[in-house]
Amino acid sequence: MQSFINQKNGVFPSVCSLDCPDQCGLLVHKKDGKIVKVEGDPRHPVTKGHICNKVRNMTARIYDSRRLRFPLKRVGPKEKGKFERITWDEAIKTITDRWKALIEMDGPESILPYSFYGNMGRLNAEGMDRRFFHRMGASRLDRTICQSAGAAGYRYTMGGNIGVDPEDTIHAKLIILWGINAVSTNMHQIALAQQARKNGARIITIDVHKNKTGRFADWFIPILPGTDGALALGIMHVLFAENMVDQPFLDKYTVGQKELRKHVIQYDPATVSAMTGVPEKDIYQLARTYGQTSPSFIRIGNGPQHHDNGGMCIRAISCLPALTGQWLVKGGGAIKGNASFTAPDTDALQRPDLLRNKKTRVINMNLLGEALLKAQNPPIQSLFIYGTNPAIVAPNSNKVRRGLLREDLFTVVHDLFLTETAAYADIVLPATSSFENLDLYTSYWHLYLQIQQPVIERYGESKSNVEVFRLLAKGMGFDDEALKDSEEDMIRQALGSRKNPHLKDIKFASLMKNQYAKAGSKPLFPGKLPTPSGKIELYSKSMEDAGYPPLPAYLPIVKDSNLPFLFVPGPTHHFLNSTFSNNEKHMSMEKMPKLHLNRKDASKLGIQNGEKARIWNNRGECELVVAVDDSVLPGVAVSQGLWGDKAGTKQLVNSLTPDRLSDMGGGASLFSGRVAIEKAAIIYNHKI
């Protein structure tokens, strides 16, 4: 397993470790013991040797000279980012020190983790670390800012984490993607579509914002935030006012279909172009092309869910393809996601059996901020902060900082850099590249599973996840054999099981050798789904129970304040969240971050292309250059990019966003705010 680290020279398979639904395969050229090119592998059936600029330009961020090689401690006030070098015994003995007397004195809730998915692989992004946290009894973190409002919407239709698969789009000729900007975010979905294209298939775009996506797009149709439901369900008023479903299709695998027609009368496309800035003509073209051209896919982007309703758009929308039976029709249907197809067995490598109280508390990692500065019982009196940022990502960041201000808050962060938020720690630890380690990897996308071998020595006295809380188990006395397993162990756990059929014949010693493997899957129907009564249910009865229309239904988002603009801070091209914000080379090709505002706005604000603008609401302020254009509709005035701190400077996007909850799911409402806008005190001009 240590051969590629050992071979100074050549050409290496490997897998990319980001937060992203193509996972690609790679392959890593490496002179001299160090990576010196990544490019694509060729090999791979779905991502095919071409990847992004992101990846393409990774090994400007995996030997950036601000990696942090060592350990380092606190010397100064938070936020100043002041630390000298210790080492890692020293490091151990501090935390877990600060952690006994902490469990002593308020027991182990007062400890909260706090991660995301800024590496995917399942060892080290929910491995060892969730076993270390049972067994210790900390609060637990509900992990819902990125899908969890859409999953839960589509959950309530579909049943589970279920669609198409992506190689079969290419025999579309209809494909709508819906709040995704799949140029930036899924650049292989867009290479299906390409060639679905070349046989014919149109390719129509729904978003807030006319981004690269957009531009792709045979059609672009631009809608106001947070309104997608509304138009899914006009789509829905002509689907059976103009006899365009397949009737057959809903008899045999829906409950609810019924239902369903009288209640969308109510959604004619009059009243529905008053809610989305949709003309009317334009919900009628857009329906009949729907229902009249077969195979028809949707991909069912993020953003739309991040909004106060977004759990009840992403199931009015998953909805469509039921009524026109393409779910029968290779190439037809939908994704949301695919990850019930890849999931490994979480319970083995997770080992929620070590948590003794099953009531411990969680805490929705959207709130970390109110977390921080609420009193509880007991109050939160240690972080321990990996795979993430929340000093940028976490929505309301201001009052996430303020939290973290906190002098009696003993903070450790585990990254790759001096990060902002580590800038806020008592101890901060180097962490290893995916390059560096052995890892599992399971797209949520396509149905491949692919195995990370180590590849390049550690960088500096850098460990992995897996590593630390391995150290961080034996320096808390906790002896437990599944604290002490290898990767090899805990992969061969993870894929062991056969709670997912479709894993069945994936095995350890297979993935080392073929490097990926298929997750076996067939068409959803002729099928039984997930859901209570096995089929697709248009009228949700589990949803009555739990307190909401049990048919989709459109409601409106949050009128938060009465400032006149929706505020959408949406992805960048060459950034992952906050992924490569301080790299000077991703920043050099995302060039500046921007804001698009109508034409129209612009003009009443005397606001020219190129100048600088301050967006401001009660929760912060920033000063972006605003592209003026027709890429948004009036009112709507969308970011692209998280980027990090500079000095002298105010970018931080989430500094405006939200913290309240979306309506199922647990999820994050970060495009749901609204701002005030004019032009900056000291006008400054760039060329767009």
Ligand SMILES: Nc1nc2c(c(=O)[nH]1)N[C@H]1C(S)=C(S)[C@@H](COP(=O)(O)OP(=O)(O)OC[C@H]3O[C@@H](n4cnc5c(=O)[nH]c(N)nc54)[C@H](O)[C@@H]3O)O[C@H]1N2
Given for the second form:
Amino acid sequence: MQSFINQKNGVFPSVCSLDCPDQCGLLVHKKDGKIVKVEGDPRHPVTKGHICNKVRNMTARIYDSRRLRFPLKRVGPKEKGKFERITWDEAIKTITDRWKALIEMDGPESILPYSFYGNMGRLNAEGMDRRFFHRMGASRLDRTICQSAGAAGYRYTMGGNIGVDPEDTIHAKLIILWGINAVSTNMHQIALAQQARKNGARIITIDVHKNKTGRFADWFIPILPGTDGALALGIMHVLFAENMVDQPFLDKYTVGQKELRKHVIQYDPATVSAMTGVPEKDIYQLARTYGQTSPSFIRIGNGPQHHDNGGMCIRAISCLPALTGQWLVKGGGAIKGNASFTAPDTDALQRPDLLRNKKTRVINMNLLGEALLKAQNPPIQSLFIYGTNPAIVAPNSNKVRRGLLREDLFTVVHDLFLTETAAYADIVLPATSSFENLDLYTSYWHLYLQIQQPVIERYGESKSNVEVFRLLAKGMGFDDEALKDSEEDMIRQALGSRKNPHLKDIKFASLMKNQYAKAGSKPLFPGKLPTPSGKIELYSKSMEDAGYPPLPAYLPIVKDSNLPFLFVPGPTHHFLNSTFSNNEKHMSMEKMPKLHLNRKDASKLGIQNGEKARIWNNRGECELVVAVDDSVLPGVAVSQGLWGDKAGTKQLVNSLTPDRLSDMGGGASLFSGRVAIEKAAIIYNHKI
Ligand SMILES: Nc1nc2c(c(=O)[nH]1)N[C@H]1C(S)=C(S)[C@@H](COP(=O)(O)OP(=O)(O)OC[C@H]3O[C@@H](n4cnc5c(=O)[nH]c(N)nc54)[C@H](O)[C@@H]3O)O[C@H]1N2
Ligand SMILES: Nc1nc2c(c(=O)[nH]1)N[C@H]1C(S)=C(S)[C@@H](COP(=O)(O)OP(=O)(O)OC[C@H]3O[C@@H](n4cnc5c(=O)[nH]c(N)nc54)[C@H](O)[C@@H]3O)O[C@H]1N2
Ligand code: SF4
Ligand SMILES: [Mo]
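Now that we've seen the form predicted alone, could you pull up the form predicted together with this ligand?
Every component of the complex follows; first up is the chain already shown.
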């Protein structure tokens, strides 16, 4: 295998490993064996050499002096973050001795892996780790924090994580960015939209916050949080009532159109306006624009599904292109995600066959606090946390932290930094950056796969996730061959099967040579969908069987208190979830965590622009600098960014978010919590 590591100088192809739909092709510049610059690879067919500012400034993160170099053990109380250097041998022995004892005492389910996609590499995010924990029989984790509610709602309608090829969206004449802050979170969709706009496309954004994407749009439609399902039903009402539906498409490719036609009569624009805060005339105009423009494309974002009713909401939105027959038009249709096209053979990669007890318990990651604090059988006695920072990102984080504080809980954290979560660990293991590993990358938006070949030496004594789990397997005495496989073996296995017909032409050798390859795709229609009926299920029998309304419906979010504001704390431009929230450069670009309030609300509360507000509910409290503007509707408070909580700050937004599960997929209802707001006791005056 060619290695870029040995070449001290030069420019090398690479992949962005972050949890971002764009999955950019990168070029890494090396001088004297070190990365000196990261830029976009112009050869990547979708990302075309353009990358975000976050990753342009990645070098500082790779060589940050605070990056972990050695394994550590805790020497002070939990949360205080006092550690001492130990060897890898000691670390692995401490962990495996403890795990062997726990398994003896309470069984392997007393151990819980807790991970997410801090590194999207297939091997490191969900490869050797899965094999290891399957073999052990540890509790399984349901990884639900990101988009599982929306994915479930979309799957009931369309059968899988499938949409149109984003490269086709340049042909659209209407683009609706629905609950996606794409300027910050999917910048290449914006580049494609800009191309479409040059050819006359109109861009509409539907959001609770007029952020960068709202400002980019030709028409910004503000909506009340958690009410998008009603808006989608209102659009359907007008499409049917004014005969703007594509009858031949409905006849041929859908089930349940008659029932739906009848069902949406109740969602007339006046009724929907009262539910959504969108004026009646705008609902008519939106529906008519959508019904009369072709090709029309909807990019469905993550925002609307981070609510109690998120699954049903995405289901409702995803019915729209079926009504207008836009799936048949090049440049039309929708994308919620495209992960099913690029998915390698996960059984070969993750080896669920190694799990002997098929009834091994499953714990929803959104309920981490609950799982740690409430009596369980067996109790969770040990956590292994990697590729995620739950002390910051998990809902109801005060509860999560109370759980992490448990003296009897044996916690291991594997990360590049001593994160807020690592402060609660007994053992901390240093992780390599993705530039130090061989891995396979598959985008969940565009249709390309990429290879990351190691570009630089491992930093200090750091090890990749794959290496750590190989070592742990050895320490546990597991001698299955699957736990000894090399990275190359694993990639070959992941690409080897013919389960995903879209990958049939993609081979390890050609991927190594060419750096990227496109999953074979053809338009979804004409064709059979992976739903039970093979068609778009406007009426879903599976939903009925699962106890849901079979037709798209609007159920308001839970009113979890009588507090006056809905609090929507989403991600921000210069961080990637909590990643970069500890980097000086990114923090200075982001300036400070803010709270956007409507002018009317701010005036009622007596808060001026730039003053600090105290925001609280029964879960926690925060203090954020208020931006008084008209970017949100009255009654809505928006904050962006998952900031760390350095001593003396109160900016942990997830201390306020609910850990209720959404209607489907066990998703997070991060944006459905209510809060109270008042002027902070100490008057700050910030220039914002
Ligand atoms: N710069 C940057 N890029 C990122 C990330 C990041 O942290 N920073 N995170 C990555 C990850 S993991 C993900 S999942 C994606 C997420 O990226 P997006 O899909 O853009 O999702 P969010 O930013 O969570 O929310 C999108 C928008 O939904 C709005 N919103 C909230 N509630 C509602 C609602 O009820 N209705 C409507 N219509 N809008 C609502 C928010 O104001 C926000 O503008 O981005 C990825 N890319
Ligand atoms: N309030 C609020 N909360 C949210 C969201 C929101 O919009 N609002 N968004 C939610 C969503 S959509 C998501 S996806 C989650 C994301 O939350 P997380 O998955 O926790 O994402 P990050 O905060 O980026 O943390 C990733 C961690 O992985 C580490 N890491 C990176 N590469 C590797 C590696 O190769 N190995 C190991 N061991 N570690 C590595 C990084 O250093 C970092 O500490 O947050 C959720 N939480
Ligand atoms: S974070 Fe997203 S936009 Fe930025 S370089 Fe990575 S994949 Fe590209
Ligand atoms: Mo996410």
